Structures are given as structure tokens and as C-alpha cells.
Amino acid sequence: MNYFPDEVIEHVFHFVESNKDRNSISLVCKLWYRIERFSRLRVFVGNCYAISPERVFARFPFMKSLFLKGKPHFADFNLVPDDWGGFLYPWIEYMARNKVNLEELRLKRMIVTDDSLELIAASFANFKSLVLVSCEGFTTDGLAAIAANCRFLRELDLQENEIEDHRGQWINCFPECHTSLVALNFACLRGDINLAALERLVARSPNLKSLRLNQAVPLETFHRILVRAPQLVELGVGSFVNDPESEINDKLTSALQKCQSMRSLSGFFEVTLSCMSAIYPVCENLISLNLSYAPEIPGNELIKIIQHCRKLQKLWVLDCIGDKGLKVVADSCKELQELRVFPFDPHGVRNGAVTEEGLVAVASGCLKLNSLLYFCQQMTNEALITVARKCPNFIRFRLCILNPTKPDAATMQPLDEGFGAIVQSCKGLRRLSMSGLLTDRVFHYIGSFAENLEMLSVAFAGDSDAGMLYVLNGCKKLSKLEIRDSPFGNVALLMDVRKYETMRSLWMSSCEVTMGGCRTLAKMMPRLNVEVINDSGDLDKHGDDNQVVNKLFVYRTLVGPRKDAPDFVWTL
């Protein structure tokens, strides 16, 4: 292939989109390294402290798109302190100063300030896409700067962010001429929105395909938006509440019938149940339905909706759907590939609405299922074995029993055999989260059979250090290991320290690792950042080696200890 001109090789490389494949290409020879370096436009950085912006842009000088992650994944479960770090500004400041032609920016669990957003708006003339997921630190003033100054903006996607809302006037700041907007999502905003400005924006955005509204957008405005934008493919509904005497329901049904391109539906933060039949006309073409933020839709109404969704490939719902509803999913949604069932009551005060019975029904009826997140009150080994047999194509399997140490509901035995069946049958499994009563035996299964596993999350599991060692020694492709409330200590941490150089990160909280073990790891592996997070203030940095560390975060880095660590984060 090296006999071809460089331009031909570069053209071939453009068809390779996977970051891992691009990395592999760059290792073939010096020529391919050089061509790949200058032709890579999209870069993924899984930890903003693993590398500096200087090194990223020296390696990929023509990069146009950056995906950057900050806080560890367990921040989603409030285990990482709010002020731990993950600041965006140094990256934006460097790119602005060096005139990087940035067009797309995707951020997850980052601290994003208004200064950062204003600098983006002022520095990157061709900026087109901003996606923020689980970020914090900014206000709608920063969004206003993006809207007003990014003239080629195609996508503004705000998911699960903590945003301080300054009266909702940011929506006024989009250009008054026709916009290039294709996707707009502000469903996570809690404050009011300028409804007239929103309607005008939709009217002058002929290319708009995806729109997700927040709870402040009433049904009347929603109807007028539908009339102006029947071309929408993805729709997030805000408030679905109306006056019983209003005629809006018939108008809404008529408007939705004209949305022939609709393929994704979400939202419904508030509902009037008598209005729900209006969405039935679009259900038959849906491939994605997210009702995980719709607590006011009861199980019987969910069943009516799902019976109309024969082409569904992705379904997110609350557990109020019940086992009965999941059986309807199994009967109706034969194309289903991804299912997420979230808890209506995450504290488990009320009786669980879904059990192993509903999961077995879905696995038996939806044979294309390959991705699962399932919150439930109980599980059995028999059910997991059946799921593994019926659906061997899982790449993501996450099971969360709300009582995390609960055994097999039928036999009162550990759930080792059930999860063992999952890792043995699902050869392509890349992500696994487990809960329930689990012993070292399940980790032996994982280390022996989960050859493609990249991310493992466990809690309240195992008997001894041997459990963690089974995983570290057996899972050759493991990239992220997250452990909480498990009996793993220094022996497991230090037995095979070179493994951590092949991984992105290790998180351990409420385990049995000591300060002495952490110091030893840092001394043995200087290219790792070994961070002890002492947010509780219980530890003495210069004290006894036998002090038990409550939170430990270990990650590989090319740039050494970070310079913005707060006082309670100690890099050893």
C-alpha cells in the first residue's frame, strides 16, 4: 500500500472512524504515522489530565473536533467531590492562542465556565457544534455568547448539565437571518424560556432536525412549533399538559400526523393523560423512545404507547412499566437493541415494579438486544442464565439491584453463576456492571471468559484480594476498573502494577487500600498519577502508612501531576 501516493493513503484513512483503529494505523510504519497525524480531524481524550493540550495539538495539528472527558465516571453517583477538577478553560485558552481551527467540541463531566464559552465564541470562526454532557459551572450568559457569535452553529446539545439560568433570554441571541441550526437540546434547563423567540428561531431554521424542549415550554407553544417544523426527526417534548376544555388535543394530533420523518421521541416532564393518544400517529415509525423523565405516565399508559411502537430499537423507561409492561415490549418490539429501565424511586422505599421476570420476557422476545441497563429489586441466577442464552450479543450489560448485596431471590445463593453465564455467552461484552451478592468466584469467571471487556464496575462484591487479581490478570483489554465498598486491599493493588499502564484508570472507594500501598504504587510507577482524595478530612498526608484510604483514583499520564488539584487531592 505504501506504493500509492500519500494522498491516496490519506483518502483511505478517512474511511476509518474508530479512534482505536486510527491509533493502530499510526503504529504500522513512519509513513502511516505521518499521514495519520496530519489527516486526523477528530480526537478523543478520555481523561483531560492524562495529556496536555500542547501535546494533543502537536500530535494532531489539523484537528477540528475534540471530545474531552473530565471527572471519573463515579461522579455520576456523587462519589467525586464537586470541586475535584476537570477544568475546560486551559484547553480553550491554548487552542485560541494557537489559532486552532476548532469546529466541534464534545465535553463530559467538565467544569465549563462562561469565560470558556465566551472564548469559544470569540476565537473559532467556523465553530459548528457544542455538546455538553453532565457539565457544570456555566450560566445561560455563556450560552448567549455561543448563540450570538457562532454564525455557523449547527448543534447545541445540553444533556444533564447544571446550568444557572438568567431569565431565559439567551434564546433571543441567535442570528435574525436564517440559521444553520440542525440540532437544539435545552431539556435540562429549569428556568423559563422566551417562547416567542423560540418560535421565531424554529421558523427561521429550515434545516432543524432535532429539537428537545424543557419543561417551561407549554403545549400551545409546542403545537405551534410542530406546525412550523414538520421535518423534525428527533423531538423532545416539554410540558404535555392542557386544559380539559381546550381543543388543542385535536390540533396536536393533526400536527403530529404531518411529522412523517419523526423517528425519536423523548421528554414529557408533565402530562395530561387524556393528551397522550395524540402521539400514537408518530409511534409506528419511532426507533427511539425515552420516557425516563416522565414519572406522571403510569404503567398502563406506557403499555398503550409501546403497543404502537413496532419498529423500536432503543427504549428508556421508568420501572413503573412493571413486568407486565416489559412483556408487552417483548411482544411488540422485535427490533429492540437497547433497553434502559430506571428506578422511579431510587431509594427503593416502594415495592419494586420490575423483577427478573420482566428481564427474561424481554430477552426471550427481543433477540437483537445488545445493550442493557436494568434497575430492579431482585434477580436470580436462573434468569441471568436464560438471558445469556437468549441474547448472546450483549456488548453492554449493566444490572443494578437496589439492595446491592441481595442474593438470588429464589435460592438465596450468590449471583456468581448468573453473571458467569453472561460473560461466557456474550463473547463481545465490552462493558459490565454488577450488583447483588457476589463472591470471588464471579471474578474468576470474568477473568477467564471476558476477553473483550473494557470497563467493569462493581460494588459490595468479592471475598478477598483474589477477586480483583482474577480481573487484572485475565482481562487483557480492560481499560477502566471501578470498585466501591469491596474487600480489596494492598495485595490486589500492588500485585501487577504494570497493568495500570495499559488501562485508562482505576477507581477504588471504601475498599481496604492504605496510604502505604498508595505510596508504594506511586514509587513503583512514576508515570501514573496516584491521587488520594481526602474530601472527608480523615487522613494525615504525612501520617501512618496503615491509614485506610477512602477514595483512590489512579490513571496513566504523559504530563505528570496536575497543577489545579484542590487541597484535598494528594498526588503521591
The other form holds:
Amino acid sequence: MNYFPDEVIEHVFHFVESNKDRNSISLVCKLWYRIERFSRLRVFVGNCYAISPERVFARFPFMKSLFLKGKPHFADFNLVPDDWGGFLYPWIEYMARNKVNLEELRLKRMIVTDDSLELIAASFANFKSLVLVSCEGFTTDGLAAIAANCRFLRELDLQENEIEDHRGQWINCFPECHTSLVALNFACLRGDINLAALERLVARSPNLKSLRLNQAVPLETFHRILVRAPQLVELGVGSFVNDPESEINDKLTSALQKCQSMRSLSGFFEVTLSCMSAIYPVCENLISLNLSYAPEIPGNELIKIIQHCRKLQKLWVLDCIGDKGLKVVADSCKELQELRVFPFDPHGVRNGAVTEEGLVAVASGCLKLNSLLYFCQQMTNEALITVARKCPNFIRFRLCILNPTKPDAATMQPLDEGFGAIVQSCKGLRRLSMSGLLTDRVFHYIGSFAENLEMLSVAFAGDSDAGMLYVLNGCKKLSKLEIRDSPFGNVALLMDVRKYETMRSLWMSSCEVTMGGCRTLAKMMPRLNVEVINDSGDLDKHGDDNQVVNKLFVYRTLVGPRKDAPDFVWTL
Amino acid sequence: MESTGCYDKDLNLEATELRLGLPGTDQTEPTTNKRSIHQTKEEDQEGGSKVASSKAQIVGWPPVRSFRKNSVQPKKNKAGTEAEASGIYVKVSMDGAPYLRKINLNSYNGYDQLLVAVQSMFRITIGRHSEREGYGGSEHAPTYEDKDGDWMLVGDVPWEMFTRTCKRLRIMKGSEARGLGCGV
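Alternative state: the form predicted together with the partner chain, after the form predicted on its own:
Complete assembly follows, chain above in first position.
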């Protein structure tokens, strides 16, 4: 490679798509660093406060696609106050001012405003793709600006955002001529939508492959859309409610049968059960099915649907599927790779409808399973050990027992051995979330065996600092560690402070770290932002070292303390 | 792991409360978190309702995204959106009765069971529904107010659609009822 001209090296780099690989390439020598940075088109910033827009674009001047993440993961569960941070505007403002040729923007857990969306629409002539996941702070007016001005828009994908719905005519704002839309997902919008405008939009979007409707779209409209767009590959149904005697049902069945390319189905926010059989023919070719927002489909109907889904690779359901339903999944879905079972009734009297039996059944039947999110009533070590043996290919294993400190349901022992078996057997495990009664022993297992672990989520676990230390010492590839309600304190926090510069972030809430520990950490490691989040107002900023810090967020950064922190967030 | 020992058996909510801060600053044991965890475990062995009450006090648990929690939960308050536990309570009035009653539509599988219950509650006979004649021959006609505010005859639409759209029930009596019985 030393004797090749730069253009040839650049051409070779062009085929390297993974940013992880590109980061490694950049470290080889100065020449490769230089060539790589000019050829990187897609930039990923895992923590928007680790770097500034200026430095990103200084290094990657030809960037066209940006993926930014804001708030820490526990913000999903209301542990991070709303105005903690993660503002998009400064990034857009910089890019607009410096004429960056932005084409794609993907955001997760950021505060997006209508101003930001309007600025995007006004500044980037080639803007093609906007994907927002778990964001908030904007309204349908911002969407209208994007629709109206981004002439080459291919993708508008809104996943689980909190959007203030002004019930305006944003869907009307797309250009009147043919659009280039390939993917449109507005399932998370809660308000009404102009149905006629929606149908017209579908009619003039010949490239549309993915369409996810919100609850306000009724069956009649859905049927007309299907007739217009039989080429759809991904479909999110809105409301599937109809009078079963109506003639629409036959029409719907035949329209669905014409959708030969359909591979992914979701939605079904409301259903008329007797109409569900219309979807069975489509099920045979499905590779992805998300019924986790369909509370009206009971277990026995879910079973009927799943029996048809022989090619399914990804399944998201509510726990009303029951252990019984999971056994049907195990028998029918031999290609299954990802399973997520969500609690239908998280705070209800019923403690969750699936148990270790369902999990063992799926692990026994679906040998390609590699990604799991499972909310259940109870678990046993024996079940976890069986799962570990049958499915050594897990990359993501997230188990949530609804009662967070529940022991093994059969033996009343902690679940250390079960999770220990998982980390020992699944050598490729990158992400792990645990729950149940857990002692320091499980952390010893994790530190000893989880060589590829990148993200660990801990809640109500462990006995002492030793637990956290096992993980920090053992998991060489650890990038994100988030801990809540566990007895880890300053000793664990301060034992190996340099470790945190090798990680993206550390979150600790309701643990035993104190102001003294945090101050020491901040002093020893200037390239970390040590943020104490005092939203409860209990702490005194200049007070005693012994004050216990309720919420701590530590992350590496190249740009020092952030300037947009609210007054209850202290960067020490 | 320490044995469960003899912990306080009565429902000592304060001790078991899993708050954001250290539970119980007046406790002398250093591992105060551990104590509350063991007490929770003790509770769990005693019974479901106690678990539910301590569960409800934990912020951010179970770890379900707020968006999802807000989407699947509030639907329970809308009439007839899920087939499980919580009820769809509607008022039932009968012309001439001194006070109204309330029934849970979810506790019935269909119209037959509903009408049996209503007939028994008000000590009346309604008879069978027919498409052409409604409740022809009866003194009483069961009607309901739907989402649009219209008064409809009970029994015309599928049961699920009924439970979804019914806001209240009214048993009409006398001449009004007979008028409805002619299936207009």
C-alpha cells in the first residue's frame, strides 16, 4: 500500500463503510488519517457533547450524513430531567452557516425544535433523509417546513417521538409534482391527518416502499392506499377497525394479496378481531412484525397470526402472547433472530404474563436468536443456563423482571449463575441488561467472561464496590455503563479513573457516590465532564464532600464543560 | 448472601420504599440499599398486592420508554380498547327508575350475557333481538348512546364495536319502546 498513489488508497477506503473500521484505518499513519478524513461521508457522534460541530467538520469536510445522539439512555425512563440538554440547533446553525452539504440526518434522544427543522429545510438543498428516534421539542409545523422545502426528500422516519400535533396540513405541504419519497413513517403522531391529502401523496410517490400510518388513518383509507401502492415493502397499519359484515373486507383481502413485496408489518393500534384474517396471506413472506402497539389483539389471535409467519426474523409483541404463544413462536418461526416482549400492563395488578418457560421455549426452537428484550414476571437460573447453552449467538441480551429484585422463582437464590452462564456462553455478547436478585458474584462473571461487552445496564444489583470494580477491570471493550440503585460508591468510582476515557459514558443514579468522590474524579481527569444533576435540589454545590450524589453522568469530551447546561447540572 | 432472618412483617411502606435517594437516613447499617431490597423480596413472598404497591413507587421502573407507556396505557380509559383486566363502566338508566346503575361491559362476553344482567338488575323482560323487529313484543327496548351522540338500538353491531362505542345505556319503556320495536 505504501507505493500506491493517494487516489488509489482513497478508492480502496471508499469500500470501507463501517466507522469502526475507518477509525482503525485512521490510526495507521498520518497519510491514511488524512486520506480517510477526506473520504468519510457518514459521521457518527455517539455523544453530542463529546465534540463540537466545528471540530467534526474540520476533520470531515465532505461529510454528507450525520448521526447524533443526545441524552443518556436512562432518559427514556424519566431519570434525566427534560431540559438536561441534547439540543440540535447549534449543530444545524453551524452547518448552515458553513455551507455543509448535508443530505442525511439521524438523531436519537435530542431536543429538536421547529426552528431547527425550518433551518434544515432552508439550508440544505440536497437534503434527503431525516430519521428522528425518541426526540422531542417540535411540532407538525416543523414537519411542514421539511415537506414543503426539501425537494429531494426520500425519507422522513419518525420513531417514538413526542411531537406536538397541531393537526395542521403538514401532509399537504409536499410538492404537487411527483415526490421522491421512498419511506414515510408518521406512526407516532397522535392527531388527525388529512386523509385525502395522504392518498394523493401516495398516488404521486411512485418510489414509496415504506409507509407507516398513525392511528388516525381508518381502514377505508388504508385499503385505498394499498390499491395505489401494492409495491410497499414495509407497512404500518393505522386503525384496523371495521364492521365485519362490510364488503370492504373482501376488497381488503384481495388488495393485500396483491402486495407481493410486503416484508414488514406494524401498527394495528385498534382492531376488529374478526377482520384480522385478512392479513394471514401477507404473513407468509414477512420478515419483520411489530405488534407491540396493538393492545387489542389478545394472545389467541396473536398465535393465529404467528403460525403463518414462517420466515419471520424480527418479532416485537406484548406479553399477552403468554408462554403459550411463545411456544408457538418457537415452533413456527425458525428464522427468528430478534425478539422483544413488552409488558402490556407495566403497573397493573397482573405481574406480567410471560415467564422463564416462554423464554426457554423460544431459545430451544429458534436457534438463530441473537437479540432479546424480555419483560417477564419471573426467571430461574436453570432457564437462563438452558438458554445460554441453546443460543450461544446472543449479541444483545436484555432481561427485565418486573419486580426488580426478585430471586430465582424456583430456588429463591440470586440469579448470578444464570447471567453468568449467558456471558460465558455468548462470546459475542455486546449488550447486557440484567434484573432480579443479583450479588457481586454476577459482576465477577461479567468481568471474567464478557470480553466483547460494550454496554451494561445494572439496576438494584450487587453488594459492594467490588461488583462495579470487577466490571471496570474486566470488560476491556466497555463503552457505556449505566447503573441505578446499587451500592457502589467512591472506592469503585475512583479506583481506575483512566478507564472512563476509554468509554463513552458512565451513569450512576441512586448509588453511594458523594460530592467528594465526584470532585476528585473531575480534578484527576480534566478530559471528562463530570456532571452532577441536582434536579431534586437536595445538594449544596459548595457544600460538604459527604453529600450523596443522586445522579451522576460522566463522559469523555474533547471540548470541555458544555455551555448549555441548565442551572441544576453542575460540571465539576 | 445473608439469610432473610426475621423482618418486620407488617406493611412498613417507608422502609421498603425504593426512593431515589438512600432509603432511610436514620438506619445505622451502611448497606441501606441492600436492606430495602431484602425487605422487598420478603414482601414478594407474601403476596402480589404488596409487590404492586412497592413497584408503583419506583421511578423509571419497569424500564419502558415513556412514549410507549403513554401510548399503550391511556387507551384503557377509552371505552373498549383492550380485552383484559380493567373495566368499561357505563351508566344504565331505565325510564321511571329512581336511580341509575353502573355496569362493566368487559364482564360480559356478548349481548346475551349483557341483556340477562340488565333484565335481572331492573327486574324486566326485554326478550330477543331480531334484525327486522328489534325487540318486538317487549315493553322495553335497550338503547345506547354512541360516540357520535346518537341513540342506537342495542344489538345491531358486533359486540366489540359496541363496547368500543357505547357511552351509556338507557332502557326505554312504553310507547317509545314499541316505536323502536318496529325496526326503524
